[in-house]
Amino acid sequence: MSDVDARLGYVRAVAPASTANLGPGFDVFGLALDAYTDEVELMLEDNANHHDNDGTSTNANTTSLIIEVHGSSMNTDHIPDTAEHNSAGLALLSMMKEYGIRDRIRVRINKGIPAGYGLGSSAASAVASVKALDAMYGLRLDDLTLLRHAAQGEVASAGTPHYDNVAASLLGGFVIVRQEPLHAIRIEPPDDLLLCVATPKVDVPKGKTGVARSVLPDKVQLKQMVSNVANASMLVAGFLMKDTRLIADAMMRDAIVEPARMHLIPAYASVKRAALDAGALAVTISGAGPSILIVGDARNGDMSDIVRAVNDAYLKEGIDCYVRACKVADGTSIHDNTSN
């Protein structure tokens, strides 16, 4: 038996993709997006006398998460299934640690996020993970406690915790995210704003987040970081103000990642140029790429012709993609067993 009695036998909880960095926000901003999702089921299995495959006992008194990873996203056959190398895995672990939680529980993980294009979709199974176990054993955890075990499940895709896409996952809306002392804030977004998230279908390397940081400049000169600082702090006013355009306009002004980034993206250039040309007031990479966030203003009217231009676009370039216009997505959601 565990340490803490379990309430419910089995939770699902669902969790939104999300994009990190909004330009000039690196590492600190986050924005949950409804374009996916993920779906993470945790079932609590009978410790008592259970068998493994091979006919050997399972000690009850062992921690043993069976993962299950199912779903027609992209890239989901490369998702590992042992929980030390998979991040809902791992967050599972971090958390069954800390409060002495030894009963053995099958997870099972459907993919609905393209995994390894910069949606955050590492993020939202391990967030999904926590926000259900938490549920299930009762622990009513503060949401700050429940990202610092999130956040161990990047370290399966990143290798090492980070916190944007995590929060937005958990939180919904806008985040800001500071990593110590850790703390994060959720904005809500301004009504008349729209997204567009454009993923084209190409092969993405393993380790692909730790690729994209490779490329990052270890020193920067001071203008630089007086202009990421400035356009950073714009953009959380166009949040607060409720202003799209000053978003959108401060979203264009990373003088740091995207340019040393973007030639990892492919078509970026063309494919920014023609949703500029079609209407979108800002166009930026999603986290670590390749997917690109497009951000358009409601008043204008719908995302349509930017996401046929979109696609147009890379096309062109002899790539298929998946162009989906969308908005700000809430946080991550429970549904117990008399729900489901």
Contents of the next structure:
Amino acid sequence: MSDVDARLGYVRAVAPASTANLGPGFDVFGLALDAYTDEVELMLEDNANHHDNDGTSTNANTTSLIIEVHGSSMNTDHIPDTAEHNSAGLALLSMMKEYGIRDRIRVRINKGIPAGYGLGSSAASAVASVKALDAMYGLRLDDLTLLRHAAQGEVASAGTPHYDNVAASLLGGFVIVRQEPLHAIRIEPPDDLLLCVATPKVDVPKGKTGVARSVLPDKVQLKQMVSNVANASMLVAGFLMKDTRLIADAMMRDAIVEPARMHLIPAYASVKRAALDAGALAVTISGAGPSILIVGDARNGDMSDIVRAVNDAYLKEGIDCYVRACKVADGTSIHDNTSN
Ligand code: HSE
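Output the structure of the form predicted in complex with L-homoserine (HSE); the preceding block shows the form predicted alone.
After this comes the whole thing, all chains and molecules, with the earlier chain placed first.
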């Protein structure tokens, strides 16, 4: 039997996509995006509080979670449905172990976020799952505790837990996260901050985030560190001062990660050039890529010229793409408690 009782038999949570790093804020900055969402439904199975034949209870393991992955977003077919290899499964197992939850739970993941393209797909599924489990058992856990469990899900895709995408997807807005000791802060974006995410339809290697992390330098020069600290600070000031131009200017000045990773990003130089020529204020790699994040200012009009220019730039390189104008999103929400 579980140590805590389920209060609800069904919970549905929706989590937004996110972009991490924002140039100089590697593993520290995240931004929730309303371009795509993942939905997770948790259903308590009829044989909840199940016992083994000899009457002993079953430990929280794969037999306690039945994972289903649905949806037609890019790469959904490649998402594992075993709990130990799935970001939602790992996050839920972490939480179930800590709170003694041994009920049998069906986890239906409805993917809307392209998986493996640098848009926080694994983070969104993990965050929606922990938020839904929290509601199902009435645990009322604080955000940092939910983050700690959700970040375990990132082990499935990145090999190590990292907190930027999960913090953005959980809290919404612009987030600053510190891993040790864990702390996360949400700041509201300026109203005129417009965004666009461009996703090339290319195959992404298994363990792509791990690959993208392996090309980063172990050591950086002091002047690179000073430059990134200065620009990361400017970017935070830009959010606090609601100054989209300051945010964009700082985002373009990453001395460490972009130079090391750009060779992994298809058509990066030409898409960046096309977006800037069409009026974008900043272009950077979205998380570990291959998606690209583009910043615009609503005072200069909408993003349609930029979207068109970016589409054309990919097509010239012979690459199909999704290019989506978007805005900053709110965090994860619990939607309703009825299954129909
Ligand atoms: N900060 C992480 C990275 C995000 O850039 O590796 C991965 O989604």
